[in-house]
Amino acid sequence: MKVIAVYNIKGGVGKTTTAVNLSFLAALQGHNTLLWDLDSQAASSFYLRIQPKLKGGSRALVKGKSALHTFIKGTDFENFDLLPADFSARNLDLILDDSKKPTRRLSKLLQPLASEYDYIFLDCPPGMSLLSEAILHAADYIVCPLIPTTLSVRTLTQLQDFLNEQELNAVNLIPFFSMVDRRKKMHLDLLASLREHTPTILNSTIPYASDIERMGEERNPLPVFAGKSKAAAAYQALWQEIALRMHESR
């Protein structure tokens, strides 16, 4: 089982669309895949047509009053399950703070699922909090979407510094550029500059595209309703490159 957190300190960089599309593509390849929606906005749950409601709320889930698998829902797609979020997820930091070894709590909750899933994707809220720390401790890989702007790129350095401070050197950080507009010189300049100084950044990029924005209307992963689009091809290339990076890091 590989745990892949889709995370950035900054919001609005394409974390949820990335988490939904990558986890769908993993399932499409025949891998047993779970997507855990950890954001109180429950956008992943909305995209996949799952009612954003947890019996007993996030407290029951994190406190282990019921086994984690009892909260998991099947999606419309084979090999693809979702652990939905609801608005109670806004209190996850407080709930974790009230737990023993809070930064290890998510990792402990995921352990019983190791025999059931090949991949577990975590759709993470933005910011740096106790929940973020627990996510980073639970993850084997951090897929980090970056918009080609100065502030977005700055968060990559902040994230790397935090991983070093927490001695989470075993976690593989996999950054890539999202929402790229190749008509903008600043985007092209930042792509070239960061790739020169950050060899770990992926070659695959996700374009700024109306098809991706349509996910909210279609409530489906992009390959389902726009499989021949450039954006869908970009996510396919991204997943292939991430899978290769994971294989090489074994």
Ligand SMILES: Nc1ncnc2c1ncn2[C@@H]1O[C@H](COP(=O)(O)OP(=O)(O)OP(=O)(O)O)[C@@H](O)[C@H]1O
Contents of the next structure:
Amino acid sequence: MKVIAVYNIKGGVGKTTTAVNLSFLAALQGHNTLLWDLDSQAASSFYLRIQPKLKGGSRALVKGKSALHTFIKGTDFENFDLLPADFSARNLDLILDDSKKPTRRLSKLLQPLASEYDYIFLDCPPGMSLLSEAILHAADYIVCPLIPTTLSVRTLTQLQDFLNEQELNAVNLIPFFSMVDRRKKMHLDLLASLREHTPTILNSTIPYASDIERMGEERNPLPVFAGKSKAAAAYQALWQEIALRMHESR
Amino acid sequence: MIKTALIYTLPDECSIAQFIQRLQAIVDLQVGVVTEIRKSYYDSFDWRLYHAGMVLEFSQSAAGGSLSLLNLDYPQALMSADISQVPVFASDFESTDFRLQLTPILAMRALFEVGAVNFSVTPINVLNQDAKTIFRLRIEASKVLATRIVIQIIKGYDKEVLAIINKLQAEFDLLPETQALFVQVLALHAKFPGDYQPKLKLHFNPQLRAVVALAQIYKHLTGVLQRNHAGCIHNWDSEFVHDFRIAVRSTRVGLGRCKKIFPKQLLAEFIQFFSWLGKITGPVRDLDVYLLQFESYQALLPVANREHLEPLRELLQHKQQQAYQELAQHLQSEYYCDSMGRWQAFLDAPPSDQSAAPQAKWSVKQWADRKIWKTYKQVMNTAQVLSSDSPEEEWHDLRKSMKKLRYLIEFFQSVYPKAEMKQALKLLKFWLSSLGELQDLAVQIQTLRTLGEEQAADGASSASLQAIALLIDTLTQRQQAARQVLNDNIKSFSRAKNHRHFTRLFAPQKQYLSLDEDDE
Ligand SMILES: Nc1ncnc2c1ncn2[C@@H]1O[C@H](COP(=O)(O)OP(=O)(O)OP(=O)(O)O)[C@@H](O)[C@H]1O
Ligand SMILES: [Mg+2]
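In place of the form predicted on its own, output the structure of the form predicted together with this ligand.
Starting with the chain above, the whole complex follows.
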């Protein structure tokens, strides 16, 4: 089992979009895949047409009263399951706050799923909180979407510093550029100089594309309704490069 | 991921179109394109998968093929893989999961298609108010079976789905499917899983006349011969000849004890026929055994030498092919067909008409007591004179008479107390396998020497001759060890406890001892 968190401190950078499409592609290859919607906005649950309410609520879940299993729902796709978000608990953070060893709590919850899933993707809320700390502790890989701005590198450095601080050196940080507009010279220049500065950034980029925006109306992963689009091909290439990076890092 | 399905059958009076139409009134549907699928089932000739509680199902459509290993008792896939063709042997599977699961069960047995059926499949997604699929439903229609409704529940939606299914059942009179599809398909082909039973399981009333019982035993064995005949000719796998030979040899042993009750001339003819069958199947069996054990031979050698045994394997394969060709000719010869026909006609004739000797009136129990006791005494005589320096042939003689004893005991098991027979057979099997190992090693070493010389004459590489020599050395060491084990246990077979056991079971009543016979 590999736990892949899709995370960035910044909001609106394409975390959910990435998490949904990558987990769909992993499942399509035949890997048993789970996507855990950890954001109370429940965007991934919405994209997959699954009601975000958990019976008993996430309070019981994090306290360890009920096994994760009972909350899992099958998506419309083979090998692809979702653990829906719970917006009834306003803030998972609060719950973690009063549990013992909060940062270890998530990885412990995931343990029983190890034999069942090849990949577990975590769709994370933005910001830096106790929940994000717990997520970073539970993850083997952190896939980090970056928007081509001068500030994005700063975000990445912050994240790396945090990982070092928490002694999470084994966690692999996998950054890539999203919402890239190849027509904007500024974007291309930025990409080149940022890559020079941070060579770990993946070669694959996700373009800014209206097909991607349509995911909200279609309520399906991108390849399902726009399989032949450039954007779908970009996600496919992205997943391949990430899989390779994961393979090499073993 | 584990997938369970609920399966129902649609009543005949409800058409598929009607079903879909009425379903649509209850829930939202997404109806997919109808596809043609051929489902076929595979098992070995002796139904090893079936006996292990498993079903191998191969589905083929225009999109490709998919193989699933299912549980026989409930419709659950243990594993699946996309493949275009089902391999013949378990060891040929590319999927590691399948290979590891199937090899211990199937071993050297080939897979055969045992039945197939064509379906027109309509896939349907049942949706909730978010247009999310909450279960999948497949209508599987065929010309020969009742239409099946297969429901695949999606994780986390059990409750909603069960409510809908209850409604459907009430509305459509759906009946849960009671027999596994596998069993239904086989019934269409008039095949019954588990129908091949080479072991003698005949049950005799002890008072039955021995001639009648013997005829039944021979008929059973002849059935085994016939079931395996084609497999021997085509070399589908090595077990056809194996089972064929056992039936031949037990028949031969039985016939050797029928001198007074079967007509002399006919008996001589049949004994000759079965001896011949034993002889013509020998070379093939020996080569099969070598090839089956080849990998374990290789494993005996240091890694560096192993590849040098490959020329030997090729030579053996070549010889095996030739031997099978010869066997196929024999088994289709006029002599075979004539003799088999006469043998069957003989078995079909009323046995009472065939002899006037008093032995022909004996009951199974009387006959079995006497024959088994006599053979047992032969075994004891041979065993008692054996010592650690007895020559190889004497050990071989012991094995031959023990084998006879085993066959006879197997013939007549049912007229003796079950538990005690089991014990007697267990003792014999232990001895037979130890003696068999010794004998096999002797034969193998001898054959390897001959083949080594043959290869040397053919100008084989020194590396491969060296590998053979090394193998002979290793096998010789094994032979010595096996011999030592037997030496140490020589006296245990004839010890008092065993003797009492056999005496209690088989020693016949006095009045029959006077009737001497000239058995082999
Ligand atoms: N490559 C892209 N091209 C165009 N629009 C995009 C692209 N990626 C994401 N979007 C759109 O941007 C918005 C934010 O994306 P998304 O929800 O994936 O980001 P997020 O990082 O998960 O946001 P949040 O931090 O709120 O959870 C969505 O409306 C999405 O459709
Ligand atoms: Mg999001």
